[in-house]
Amino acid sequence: MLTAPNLISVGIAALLTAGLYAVMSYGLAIIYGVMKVINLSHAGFLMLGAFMTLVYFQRWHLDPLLGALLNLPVFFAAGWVLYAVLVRRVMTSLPIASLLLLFALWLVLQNVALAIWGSEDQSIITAYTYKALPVLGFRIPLTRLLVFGVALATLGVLHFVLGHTYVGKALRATVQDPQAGVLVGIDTERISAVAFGLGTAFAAFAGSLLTLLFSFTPDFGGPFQLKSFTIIVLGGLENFAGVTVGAAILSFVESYAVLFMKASLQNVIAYALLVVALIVMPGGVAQLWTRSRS
């Protein structure tokens, strides 16, 4: 029923989901912004981050939130190595080369996961999985609150790094004008390696957080990757701040659309938004806002 409490409850859930969506999409935005490469292996690292969190939990009883933090340095190093060994070799080739390479990498990761963990649904049950807290008169699952808090803190750290450190400023400068960056002494090869490492790390980090909310299989990352594409297109492909806006738009549209359609069709919303955004506002919400004011 479309009552005020229901609408408010859905809005709260959408806000909490938006934080996770933003973390899930930042890695994709960073890699595209710096390298102009569409990272089709993003889904594979989302999935692998989830399964590594399961390994930490089963072997060392490590909480998924701590597992997510552990995944950051582990997958940053993995992303750096992958860039050095594979990705940089196709950077000067036609765009289709990097697309095929990263798509193949996704398939390899997926099949490795199938060989190791099988195709059955996996899940992580913690001591707080079924707990809820009262917020503004509503009962909100503790897992969603924790995931939102960790996502918010991580985004805060990322914004600080991008705005107040040399590496962050070099990343932003490379996004804005790669040739000018080279002229002022920025090592674009190193910055590209950092970007791919960060993108990989954030994908695995988001995969870890998703284990608190969903069960997962080796096919886990595909739908979330498509949502990430939608978010960065809505925010503007090279606009890091726009990722947060795109995540909020997708989350709220998805959440309220479920009131009028079957929950099983929720992913269709993301695909429809992606098509609309590419046709109506390929430069994202910021470009649309600029047009409306001119």
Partner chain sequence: MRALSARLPWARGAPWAPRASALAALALGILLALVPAVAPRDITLLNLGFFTFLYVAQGLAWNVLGGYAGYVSFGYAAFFGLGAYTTALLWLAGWPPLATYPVAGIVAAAFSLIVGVPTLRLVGPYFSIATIGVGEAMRVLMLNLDRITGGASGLNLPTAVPSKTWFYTTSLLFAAVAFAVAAWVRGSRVGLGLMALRMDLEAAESLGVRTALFKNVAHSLGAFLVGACGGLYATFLQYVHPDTVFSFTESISLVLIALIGGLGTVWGPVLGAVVFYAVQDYLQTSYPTFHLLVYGVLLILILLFEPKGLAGLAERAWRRMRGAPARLAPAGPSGAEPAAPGRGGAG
Contents of the next structure:
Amino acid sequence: MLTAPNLISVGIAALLTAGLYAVMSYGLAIIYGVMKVINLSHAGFLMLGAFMTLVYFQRWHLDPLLGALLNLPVFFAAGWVLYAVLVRRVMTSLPIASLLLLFALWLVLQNVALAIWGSEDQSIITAYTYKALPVLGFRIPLTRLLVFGVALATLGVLHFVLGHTYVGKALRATVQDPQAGVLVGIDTERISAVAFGLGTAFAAFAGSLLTLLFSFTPDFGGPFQLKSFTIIVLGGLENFAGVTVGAAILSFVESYAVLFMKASLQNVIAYALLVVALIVMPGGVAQLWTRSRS
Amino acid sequence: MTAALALEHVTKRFGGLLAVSDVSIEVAPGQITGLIGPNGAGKTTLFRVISGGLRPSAGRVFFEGREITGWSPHAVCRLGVCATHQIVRPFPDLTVLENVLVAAAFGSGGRLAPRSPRAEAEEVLEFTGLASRGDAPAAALTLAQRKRLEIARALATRPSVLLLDEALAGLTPTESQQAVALIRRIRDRGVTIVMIEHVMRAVMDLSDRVLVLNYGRLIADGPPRAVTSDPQVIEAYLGRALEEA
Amino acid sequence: MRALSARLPWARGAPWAPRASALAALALGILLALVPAVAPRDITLLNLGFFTFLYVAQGLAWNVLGGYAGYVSFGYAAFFGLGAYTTALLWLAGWPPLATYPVAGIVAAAFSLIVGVPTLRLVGPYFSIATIGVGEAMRVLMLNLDRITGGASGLNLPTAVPSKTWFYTTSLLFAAVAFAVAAWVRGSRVGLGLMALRMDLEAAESLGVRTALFKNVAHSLGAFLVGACGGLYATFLQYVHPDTVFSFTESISLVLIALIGGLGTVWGPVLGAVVFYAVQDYLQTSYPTFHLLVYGVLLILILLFEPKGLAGLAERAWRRMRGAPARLAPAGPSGAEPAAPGRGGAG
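Can you return the structure of this protein in the form predicted together with the partner chain rather than the form predicted alone?
What follows is the whole complex; the chain from before opens it.
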């Protein structure tokens, strides 16, 4: 099994998956960074994003990639409204209240989806679903390359938005120091609403991309959500660049571990990493080389 | 006589920041010691190193000759060193009596026997003048009452050494006087007190001895009058501007 | 400790409340215990009782850590599953089912310590997330340990089972034990410590509460009871499968029961479980997970409007019925608003 071509092909696969993982986790990271809220409804929006993509595809023959773009404004609005109606009200209570509220929201979304679409597996088959391209002598499914490309593009756009727009700068300032943010005149309520909208939009966007690679049901978001937690914890929770690092670590560890263990155990790695990372390095991987805790 | 509390070369670093630097102190039993210094001098950090909230980067802490360096806060408390918090933190949903009961039931480490925690809690409320508020939820207290509750809870652990972190901050002059009287009565019970305080009059009135911290270092140590006339201390508080002017 | 637990003024202004509550529970228990004698052939009723009591017991068990100490765990399915498999394997090895339940509880409690010692050091929400990871990791692991757990095909258990009446009564007994434990803990020194650490971990610790110890005691107490329930459940079904007994749905059911019933109250999980199972049972055939939708909506409403859940609502209704005004926090002598906390800044 441990042949050189094998190791390289696993490496390529891991890199491609890392892109998907990063996109999947940005929404969670934005909401946590700005609001310090762990969004347990992330899975619900991943799932809903996927189903909306299916709806666009069936109604208007809209390609999933375009569906992903359409999801951005739709779910940004949805997230904004949810923040204003629900989330805002528990922001002043204990952190556990917002966690539970978003958990309840996940339950509701999941079961509403069950009522609408039933529990059967759904999938979207496009003209290019089964195409593959040669890369470094390996045949790589086109969908995976597309998802990776979109992930890179998203990274670029996000970097630009955070670095060069007022909203982006305000978001970053709030992540770094909420109180200082208030002092320089940033409206935290507004920024929280924007963050929740963006987080929701990114979750749905990632959900659309997932439809290119996987079939889905109303409860398919769970494992992806847990992996997203692992990624942002590995990345240091408050650090957007850390998300990319976390995604890469998880993806590479998972991909290479499968060479040594049963493939069905793959998810255990992410879950175990989540628990271990939370306990031993609350500051993320970066903590390992910045300074030891005193 | 063994010191009630002794620090040997205690240092505490946060990353690159030196919060407490090589501090050695011995506190005699039954005294009131004032701990003063500008904001950010490391006073609260020092308290947390003593009471177990923080492990010192170097140095050792002793209570009545017994090393307690790095012990957890509950163990330090049960042994007889109890600290109050600068920002008062009563258990909001418990009554005032229940708040004190927590301390009596857990913190006293067997020193109450044969008395029940309940009886002790009631006695402490009486002593601190909170008896009439015993059944009120702690969240309904005024700031002055909360400050007193913070002291009452600490007292109910039957400490030998009591660390008071700005017990007077935010009080009106009248409330302040009552608190000073209370602290004096606590000392009269034989409790050794170390207090961080910014209200200078209270420090001067109460303290048998004053310690001054600046940038984590102990820069003065002595009777109140002597310390306040120390040029180093004046400089720490007022800066060099005085000399230049 | 005994003396203290008897004298704690939990129910402010109503010193009779704990005793009345215990008497009410006793009366209800006796009444329910008589049901099989009255209707020995009503299988539907006995099954309804069995499942409801099982949920009551688990909701109460979850509430010890989740409600009293405020550590919300989404991972109790691990304890339920371990209990179920312990009973399954011992039963297959020839043990009588009843003898396996304490062992099931002990296995679950031992596992809760292994998990709890490191994870209970995490503050609230991070603990919750970690428990999801632990719970799901256990499910996937068990699914892959086919030699022991039967993997994806599960394990068939002996076909000779006790009567429905036996199950009903045993389950009721479990609920009664869980109630007694939950009520005792709440009134005891341990309960006082748990509630103090929920409100302010650091303050509790600095007043001498061994917070790490108490959290773990609460966790393993809950795990023991839930593990035993898992064992009883396995006996009833005569079949265990990792996806059922280790399911995330099992974990969240307990969270929902306690939260909707009333976090940190003794009667809350009882109410919560009754409503939970009633809704689930009613909708089971037409729409298997609809109760989760109902409970999701209920949970949102409760978080927004009544943090004490159904128990809180019931209390309010009770006060209104008796014409007593809702109890307000008595104002200070000066009638002043609670003052702002002291100023911040490091010394």
